[in-house]
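What follows is one chain in structure tokens, specifically the form predicted on its own.
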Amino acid sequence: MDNNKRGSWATNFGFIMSAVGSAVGLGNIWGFPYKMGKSGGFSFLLIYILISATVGLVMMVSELAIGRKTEKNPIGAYRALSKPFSFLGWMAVIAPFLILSFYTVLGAYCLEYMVVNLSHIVSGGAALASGAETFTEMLISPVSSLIYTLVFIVFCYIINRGGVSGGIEKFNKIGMPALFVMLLIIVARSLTLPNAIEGLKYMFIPGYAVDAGFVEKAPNLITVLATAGGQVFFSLSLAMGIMITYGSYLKKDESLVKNSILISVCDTIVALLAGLAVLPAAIATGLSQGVAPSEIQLGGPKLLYITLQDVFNSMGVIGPIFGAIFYLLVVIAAITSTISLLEVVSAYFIDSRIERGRDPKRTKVISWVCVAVAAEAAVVAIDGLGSNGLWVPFQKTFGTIGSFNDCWLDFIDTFAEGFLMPLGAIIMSLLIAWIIKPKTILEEISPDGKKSFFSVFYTICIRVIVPVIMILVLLGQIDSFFALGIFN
């Protein structure tokens, strides 16, 4: 396939920033710190790093190698490797498309929060409403949510239509360093708040979250492994077709192992900084207001849209300034992830046109993909996390099982992140381990064919460690969505 028509990365730095940008998203900000605290603090971090250095590294190297070897989108790549397993490519394209339905809406909420804080700075008006009031008003205003969602999608469309190097890479080379600087600003303010030390203890002292009453009970080892594995899996954008797509634009002289290590390390650093930015501030503000530790929202969307807005409200005159900076960095994180998801879906149609000898017409393809995403996102935006009474499939049938169908976001998330992604990762590892054999990937990593420590390490991980951990992740997802108590 002609890569001149598909596009390629102009620089390795641009690729690293784009890959890290894809990995750094909303999950890093509201998921990593909370899971770290409730799952044992520093002990969770050690397990997370261990899984990242094995499962995360091996899967990322595999996906980048598959992409670069085939120079195709996920569907074409798996078809080229093993035609009977081409369904894996469809899973890796359908999952991002479904995720875009709600990820764009969550990004739009962040955009709206940024505007709320900026408006207060410009107008110098009365005190801002509480985080709960702001979020509730947002959810029950479907027209406003839909408008912000469309604006968010247009931003991403403009970036993606610029191409791999002219759009995605160019934005990430500016956006990711800017995000890092803004994170440091928020971290500095967060750590200087009274009682901020309690947030640091929550994150880094094993068992402190339970002892201090933030979490009801400590999880067992299997739960921690499943939680850490799941966070690594989703944080590094694995089994979403992203790394296969990005890998297909890589030059042959780039080191896949070195790049994968850099991406993993950068993602973990940003996740830790996000934790330092939000948890000490959230805990400090909650305790200073007399809120019981168990009542402070430290995870999920409520952390981002309710707890943190209350934190900025409590800072007085400078609060909206820090609020605007924080939500701007979250918008950037949401955009960098969204454009990578859009690229996965778009790459399939672009490659299909090239294979048929037609002009790729990137702008036209991106336009139609964004229209399709806007259509599915409209349902999620109007639903308002279940606030506006929209019908949700199976809601009455399985209404007492977990929360997978409480709203359209949960319903879609269950199938995309709960099943398609971890199941795809398990099958991919088995495909590499026993069908096409690890040497297929290792030959792409090291064309000279020399056996090295990494080749032995890779073979052991892909055949044993990756399938076991990914099965735990899948069970953990099922347990989480359906509240089955598998690991209790």
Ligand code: PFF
Given for the second form:
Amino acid sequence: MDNNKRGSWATNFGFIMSAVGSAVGLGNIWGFPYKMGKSGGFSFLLIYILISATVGLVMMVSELAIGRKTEKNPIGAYRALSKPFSFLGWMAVIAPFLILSFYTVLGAYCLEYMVVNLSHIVSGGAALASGAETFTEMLISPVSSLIYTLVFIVFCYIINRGGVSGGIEKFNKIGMPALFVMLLIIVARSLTLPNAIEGLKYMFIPGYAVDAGFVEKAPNLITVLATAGGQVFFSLSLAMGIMITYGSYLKKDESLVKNSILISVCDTIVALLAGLAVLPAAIATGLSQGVAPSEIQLGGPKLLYITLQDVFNSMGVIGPIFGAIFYLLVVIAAITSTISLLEVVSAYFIDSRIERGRDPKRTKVISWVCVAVAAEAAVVAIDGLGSNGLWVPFQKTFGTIGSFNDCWLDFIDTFAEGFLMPLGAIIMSLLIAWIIKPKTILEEISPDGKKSFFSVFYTICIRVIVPVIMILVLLGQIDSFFALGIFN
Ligand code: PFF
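Now show me the form predicted together with the ligand; what you just gave was the form predicted on its own.
Time for the whole complex; same chain goes first.
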């Protein structure tokens, strides 16, 4: 196959920034800090790092190796490795497609918040509405949500249309360092607010979240392991075909292990910095306004769209400036993740065309993928997290079961993050461990094929540690999506 037709990274730095760009997203900002505080502070961090350094590293190296070895999209890659396992490739393309349905809408909400803050800087005028009012107003306005979602998708379309090095890499090479600088500005502001120390204690001191009344009770160890494992996976964009696709554009002489370590370290640093940027500010502002600790929303969409907007509102004239910088940063984080998801789906169609001897027609393929994504995202955008009462499957028949079918976003997410992602990871580890054997991956990592510390470490992880942790993650996800209470 003529690989120039598929595209490739121009530089290793560009590849790393793109992979970090995919990894750094909403998960780092609204997932990690809150989960860390709730699930044991510093001890959660250690468990997270441990899982990241074993399961995360091994999975990332495997995906990059599979991509680079086969030089194909996930479906083509798994087909080349083992025909009966090509369904894994389908799972790794369908999952990102499903995630795109809501990730684009969440990115669009951030865009809308950025515009709200920006227009306040430009026009001045009366105080901004509270976070809760702004959020409700946004959710119940399907037309504007739809427009912002389309604008967000068009941004991503323009980037991906530019190609692997000319679009994705170029955007990440500028966007990621810019995001980092903006994050540091917000961290500096957040840490210098009075009472910021409470946020640091929430994040780092084991048990503090419960003792100070932020959360009701501490989760047990199994829940902590499942939470940390799930977070590692989502945050590193694993089991979504992304690293396979990005790996397929990588040059043969780059070190997969070194690159994977760098990507994971950068992702964790950004997650910690995001915690320092949001939690001290959210907690300090909430407490100083007399809100009870248990009432301060520290995670998920409410953190981003309610609590933090209130933080910026309380900062006086400079508030909207910090608000605009912050939401721009989140928009960039969401864009760099969205373009990686789009690339997985597009790569499949581009490769299929090349295989049939046709011109890849990247622009045309990406246009159609974006149209399909816009169609599914429209459902999520109009639904407004359930505010507009769009019909959700099974709701009438069974009532609301956990978060599984409470709104379109959660319904779709149950399939993507709840089933496809952990199942894909489990089956992938079994495939590597017992069918194609670790040797197939290790050969791609170091062509000399010598036994090394890493090869032993890799074999143990892929045979034992990955499946065990991923089964826990799978059970944890099912437990939380269906509110079964198994792990309580
Ligand atoms: N890693 C991104 C985050 O932490 O928000 C989200 C994500 C992007 C997940 C791409 C999965 C994915 F394939």
